[in-house]
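Take a look at this one chain, the form predicted alone, written out in structure tokens.
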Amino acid sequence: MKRVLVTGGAGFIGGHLAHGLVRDGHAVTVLDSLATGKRENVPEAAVFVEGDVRERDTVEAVFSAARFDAVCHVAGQASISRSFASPEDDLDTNVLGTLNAIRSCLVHQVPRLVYASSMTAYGQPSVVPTPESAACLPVSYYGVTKLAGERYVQITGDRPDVSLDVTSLRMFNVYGARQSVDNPYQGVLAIFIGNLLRGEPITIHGDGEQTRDFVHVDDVVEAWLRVLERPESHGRVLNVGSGRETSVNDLALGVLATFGESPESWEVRRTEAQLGDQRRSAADTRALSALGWSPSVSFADGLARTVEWARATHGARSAETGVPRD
């Protein structure tokens, strides 16, 4: 059994990770500001501390109250559009918050840190699926801050004067149950599902041929759990994705079909491309696969399960609330 701190453990990914850790018998503490997370996402068996990773004293108090064997630093501002609207907040949360976690790990001699990085670090890669060795040239402020946090983590792990084993996981487009369907800044798949549930048109930015690599949250949790236990992951940056490209146009068709709709029966609007939008995205996962991990949830199955959860949780629309195509 390990004593593990999960920052951002009331959020979508962090909450699932906290549940996975508890399931495997670990003692879990969750630190979350509840700015976007939900208290109900935290396992009952976990210790919950409401607090912001941007506040150094708050983070230090959590580390002072308990001794941890590992820290999973998931907390972060995760919206590309919000990073452009408020780059200072993005910087504070994703960089300063990460530095606070690193500093407390060093002060309290925590031996293990795993960091939630992002595929946005790659920007517009020349090779797809993209390996970890590809150049990182982010095209959004969010990508810049996630890459900066990653570099702080990795450089700290390389320091000869400290004993902190680190790993950064570049996660691609994570989806699944408990992802917010009413947050317009969180995940295109969840946004589309929310549109259908509320009887709203779907909006596609740009030509819709931009691609994403959708990886189910259950597979992501298994990647985190495996990395925590594998010394071979120490000091490394690893992709976590499905390795498959799905265009936004095909995503919209898939969501519509799962609801029994089509572009002929449902209004699909098109508007200008968004700032910082990546054209193509898919993970080369061979490095993580060498550690014994591979994604097990197909996109078709994962989409069906996610829609089923959303309907059960938020209520299916009635036929009369549909938005017909003009």
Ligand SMILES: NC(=O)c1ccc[n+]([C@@H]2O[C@H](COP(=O)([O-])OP(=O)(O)OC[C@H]3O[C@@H](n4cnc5c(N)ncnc54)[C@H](O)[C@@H]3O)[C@@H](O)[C@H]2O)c1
Given for the second form:
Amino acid sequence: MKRVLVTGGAGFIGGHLAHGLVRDGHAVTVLDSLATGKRENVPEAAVFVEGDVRERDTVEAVFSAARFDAVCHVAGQASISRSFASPEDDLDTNVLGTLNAIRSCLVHQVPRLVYASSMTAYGQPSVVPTPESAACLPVSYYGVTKLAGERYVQITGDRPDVSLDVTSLRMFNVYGARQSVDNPYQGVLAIFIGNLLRGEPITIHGDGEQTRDFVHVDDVVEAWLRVLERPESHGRVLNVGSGRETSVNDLALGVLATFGESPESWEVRRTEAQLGDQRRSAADTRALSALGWSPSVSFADGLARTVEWARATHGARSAETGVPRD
Ligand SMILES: NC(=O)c1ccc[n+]([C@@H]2O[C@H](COP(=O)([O-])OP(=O)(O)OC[C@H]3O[C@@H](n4cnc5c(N)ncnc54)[C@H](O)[C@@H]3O)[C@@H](O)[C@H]2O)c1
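Same protein, the form predicted in complex with the ligand this time rather than the form predicted alone?
Entire complex below, previous chain first.
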């Protein structure tokens, strides 16, 4: 049994991770400002502290109140478009927040830190599926701050004067139950599902041929849990993706089909490409596979399960009350 702090544990990924840790018998504390997270995502068995990782004293108080064997730093500003709208907030949350977590790990001699990094670190990689050794040249402000957080974590882990084992997980497009379907700035798959549920048209930015690697949150949680147990992951940066490339056009077709709709029955709008949009994205997952992890949820199954959850939780308008194509 480990005592684990999950920052961002009221959010989509952090909430699933907190549940996975509780299920495996660990004692979990969650620190979250509820900026985008929800209290109900935190497992009942976890200690919940509402607080902001940007505030050094707040973070220090959490580390002073309990001893942790590991910290999963998941809290972050997760929206590319918000990073352009409020770059200072993005910087403070993703970089200063990470520095505060690192600092408290060092002050309180926490031995283990795992960081929620992002495939946006790669920018427009020349090789797809992209291995961890590829050059990182982010094309969004968000990608810059996630990469900066990652470098702070990894460089700290390399310091000979400190004893902190670190790992950064470069997650690709994570999807699944509890992802917000009401947040127009975060997660294209959840945005499309929200559109269908509310009877709104789907909007595709650019030509829709940009690709994403959708990895189910259950697989992502298994990656975090495995990495926490495996010393071979210390000091490493690891991709967490499915290895599959799916275009946004194909994603739209898939979501529509899951609702029993098609571009003939449902309005699909096209608009300009978004700032910071990556053209192609898929993970080379060989490094994490070597630690015994492999994604187990097929996209068809994961999408069906996510839509089922969304319908059960948020209700769905019937096809008749949807948005018939003009
Ligand atoms: N969703 C993805 O596909 C994806 C991919 C790669 C990396 N990530 C990273 O994973 C992490 C979680 O993303 P998510 O999709 O679960 O998003 P999310 O918005 O659901 O979760 C982020 C959590 O962090 C909390 N938070 C935000 N600012 C905070 C602050 N200043 N102090 C304390 N808590 C704060 C939010 O309230 C929320 O609970 C983020 O760091 C994100 O950058 C996400």
